[in-house]
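The chain below stands alone and is given in structure tokens; this is the form predicted on its own.
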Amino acid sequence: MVDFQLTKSQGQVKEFIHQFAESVVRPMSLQADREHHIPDDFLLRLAQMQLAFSGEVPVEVGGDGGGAGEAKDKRGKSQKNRFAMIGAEELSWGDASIILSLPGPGLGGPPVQFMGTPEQKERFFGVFKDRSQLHFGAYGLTEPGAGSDVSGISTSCRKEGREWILSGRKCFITNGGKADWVVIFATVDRAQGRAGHRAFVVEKGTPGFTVGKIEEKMGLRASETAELVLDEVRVPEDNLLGGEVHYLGKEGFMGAMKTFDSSRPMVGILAVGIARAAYEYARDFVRENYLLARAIPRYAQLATTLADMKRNIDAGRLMCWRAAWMADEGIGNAKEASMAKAYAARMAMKVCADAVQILGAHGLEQHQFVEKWYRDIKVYDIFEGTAQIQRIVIAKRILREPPTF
């Protein structure tokens, strides 16, 4: 079963990193939202602080394996996963745009680990065990014409010799544009559907590889996110992720899914720490301006929404535990991920809407904590899948599992 108690360690990285976000990241969270950047020495001395909660740098190729908190239980089992919750609700409460900003492999270290070969992990993760300079990784999957439903990308490769040519176009990509190295997607035969999909490591300079624009968001707007564009690039066939017998089979598209069974509890957990942020600024505005045992039924309405959204946060939370508990364990977690992953980013945005709404008109001030949580929060039912394509992969699963009581 899940523990829902918190050992000792978890409990000091908590502390820790709530104390970092509330002095150091809350303080400056509006400027970079307004600012659209995040200062490169603040994220350089995060980098040096060894604070990871996604794609962290494994253990085997010099790295500390994750981050602010990789441990093992009693049974000599990895909780990193479950650290890594912990962490990033905390920062996220502190700032939703830094955690994506953090500098390492971020989305693109997962594949790298699930899909590599040994020389391919040492040599992708070796560049980020230099904390002297901001390294990046990241994740090209996303097209124009291909979101959620991935098996539709467009972005083609062929081999030519020993090297492979790519070309296409990828949108909506975190760091993008200041990455070290990208992992593409890309498909040999798009008739071919999930078995032609490639994974490739294209690195900064590769001529043909280049940044389009810069996206302007609604939210998140300290965090940068890149269109990528491929024109005729060439790389090693030593960068194609796993090598050529990696895909006999459906191992492109596995690769890119296996990602999401990390990532989506993570997705989940952010929004949790938004939500939570959300609720305790609302529950702090409540306190101070009305007296709730007064016999006013507005204020008998704003208890109850109160304890719906704490409710509902805590039920988002344990649902994202859960998903992390069950990857530590080594257990097959897609339903789960998907399940946290919707319900967190639509409890969420609920929440958000609701401490606009206690707030009335300061809720709507541009450039205040609420009104940036409630632009913020959007995104956490689109990215990553959205709710629609959740819902599908749930159902899928429960559909094909035995009855369970």
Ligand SMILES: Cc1cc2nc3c(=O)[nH]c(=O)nc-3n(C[C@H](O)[C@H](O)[C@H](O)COP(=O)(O)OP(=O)(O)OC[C@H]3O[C@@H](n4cnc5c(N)ncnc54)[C@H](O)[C@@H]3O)c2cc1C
The other form holds:
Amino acid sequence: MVDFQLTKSQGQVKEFIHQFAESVVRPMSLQADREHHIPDDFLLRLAQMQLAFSGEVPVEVGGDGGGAGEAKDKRGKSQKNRFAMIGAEELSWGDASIILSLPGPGLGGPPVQFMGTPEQKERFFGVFKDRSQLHFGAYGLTEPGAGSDVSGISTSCRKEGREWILSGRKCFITNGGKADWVVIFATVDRAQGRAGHRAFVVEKGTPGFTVGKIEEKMGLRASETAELVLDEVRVPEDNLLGGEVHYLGKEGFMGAMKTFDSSRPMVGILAVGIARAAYEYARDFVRENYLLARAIPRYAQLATTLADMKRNIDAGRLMCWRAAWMADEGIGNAKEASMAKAYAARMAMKVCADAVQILGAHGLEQHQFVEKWYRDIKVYDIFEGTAQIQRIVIAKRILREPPTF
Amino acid sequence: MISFALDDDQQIIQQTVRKFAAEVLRPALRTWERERGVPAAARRSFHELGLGLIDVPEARGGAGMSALTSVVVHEELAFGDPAAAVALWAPHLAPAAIMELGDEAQGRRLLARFGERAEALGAVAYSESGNVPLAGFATVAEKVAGGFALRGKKAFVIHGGAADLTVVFAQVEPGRGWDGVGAFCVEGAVTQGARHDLLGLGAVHAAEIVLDGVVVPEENRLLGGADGFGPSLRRFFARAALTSAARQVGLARAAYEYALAYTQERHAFGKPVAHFQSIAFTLAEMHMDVEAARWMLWRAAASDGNLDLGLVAEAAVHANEAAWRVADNAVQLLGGAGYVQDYPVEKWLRDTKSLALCGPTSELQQLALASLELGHAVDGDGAGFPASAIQPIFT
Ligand SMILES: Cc1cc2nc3c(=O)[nH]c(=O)nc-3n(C[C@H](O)[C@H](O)[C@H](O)COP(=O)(O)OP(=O)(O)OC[C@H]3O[C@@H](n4cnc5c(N)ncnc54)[C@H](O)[C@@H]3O)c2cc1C
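After the form predicted on its own, can we look at the form predicted in complex with this ligand?
So here's everything in the complex, that chain up top.
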């Protein structure tokens, strides 16, 4: 049955995480942005609190995927992706950088999840059971010479005895500098394109594996974005994700891509969370302020802009929910995942720009939050596949498949 | 529980109407536009499919289907031809008005004709072409022996003058705006004024009606549901907006799918034009527009049991915007072919504008939404836009 109501437990999760986002996360937001850093003790405290709802937090952003979200619906279908949407929107509403800095496997989670052998999952996810210290995973695909065109990566790998030797350079890696391990994509032979790709888990401290520059960015300033240098790094063969058999077919590359079917709607809903934060802020500003001694809501054009913002946020959320629902139902959602991300990211950029506009000069003041969201949101149309790359994915699918309406 | 899955019976209805739309409506779209109407035979097939009173509760003589099933039907009909979707729906909005504003006995008595005869047409008359002053409509209902005498002129009435039953909104208490409005069911023919020549939806008969003292019996006055006339009126307009949004989604889908097929067949510079990135990206945009509009529509319709007027307004505005953009893109992607009448897309670009103006406009709905969100009425620049003017759609 077509339905858009949250279940009782989804409602509770939303409420709980919202409280957390409002009372714990948001108050740290401006300081973290200013200092380009989130205090470790704050993150540790979050890590401990996270235990309470880690099941609701998607693996991608630090949860362990257990908990209420694992509850199956009446037909035995998972609800995990829908729960993840609900929780992630609230956290992102709190602060975008902080959610990306929550301890956990981060973007490195999905490839280990999808490609890893049971032993590898045990080994690499096991690290996060220790809540006394901060532990991170990361995802290293992008290189100075290969971003959108993933097939063009040049970080090399060659096998010697029971080890692989990796050399190259990765850039823009979220949490790359502090990660306990990073999933590094490398190639055995550039001429083979995607078929030559291999994914390794490279552990911190491995000789030759060093952190280069930490980027200073327009937004998401409190989230670490690092350059990683691999200079003849020797990695044990057990760290090749999925083992060598995994790469005999086309699967190797598909593993990297499959990650996106769940991470793209996630990026989309994170954008929705930021947009909602900006919208609510602007709405409350309009409610409470006066212009030329008249209540601002009396200016119909501003009010209409607010209505537009709210409506488009709702539409963006539905696009993300749709992709997540398909994932839960086990229906292929590559196209819908890309649509969710592309639609939500663009919507959110417009909403954040409108929020700044509505606040007027106040919108530029750093303590008013919206200028921060305006800076944060831009990257949602860049990482995890740019706006253009999403449209390529969508277009390829619609030109190949019959209409699905 | 968030779900996008139609029930089995909804899927069957969807497929049945889709087939009807493809076989009967789409091929006739130009003929009916030229003839400025739909033929009796098509009305009969439509009637036989039982689509007239689908969302009217069984107690009032309808099929008792949900608002969601009903938007699925309207979407499919409009996918075939938006004009036919409007023209063929013989009861038109009258059942929605009677359902929301009338009681059960009125429902059974007044709606029976639509179940019995394919030719029975319904109409709802609210717009007037002159300035509508704050005081209310120029059309008045005056208490006389045996009921109310209606006097005035209504405009843009779909099936106006041709209908067997016309719901007329008239001022009972002049000077009180929407608070003084009453709704009356006129049975039998009313005098038709000029028929409108429209930008789109050419097959739709839309005309002025002239009320020259026709007397409506007391029992044909619709007084509103348990919560009063105002809230019932808002729900009526919401149902009209929901239907309109469904048609816009159907139209958008039609334009998108047509452009998708055309651009893959049409070659330029040695390859299908769809393989140029700017065209492919435009197709991707169109697809996203259709999807988002449809989920907004479904979300609003799924609130059926207690129709959420804010969600309906959002769905309506979203559908209006998306449909226009998609239709415009479709014309663009077909190039010159998009502009000529050998292809349907130019018609859709005209039709979408007409649909968008067939109910509460996007502008009004946006103001209503903003008022909802801000917790008090938005009144524009003070002079131009009184809150009372948006009251009927005000949630
Ligand atoms: C804050 C941040 C965090 C990030 N985190 C990670 C991470 O954790 N791990 C990781 O691996 N990467 C990460 N990235 C990298 C990110 O995924 C890439 O920046 C992104 O994929 C785009 O690649 P690029 O920057 O090389 O742009 P390019 O590929 O150089 O693209 C430049 C422009 O060309 C366009 N373009 C490219 N190809 C086409 C085409 N075929 N058709 C049309 N247009 C095209 C692009 O859309 C873009 O507009 C992060 C980036 C940022 C900014």
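Residue numbers count along the first chain shown, from 1. In this text, the rigid core denotes the largest set of C-alpha atoms whose superposition between the two forms falls within 1.5 Å. In this text the structure is predicted, and so the values were computed from the model without any measurement.
- Superposition on the rigid core between these two forms places the CA atom of Q368 2 Å or more away from its counterpart.
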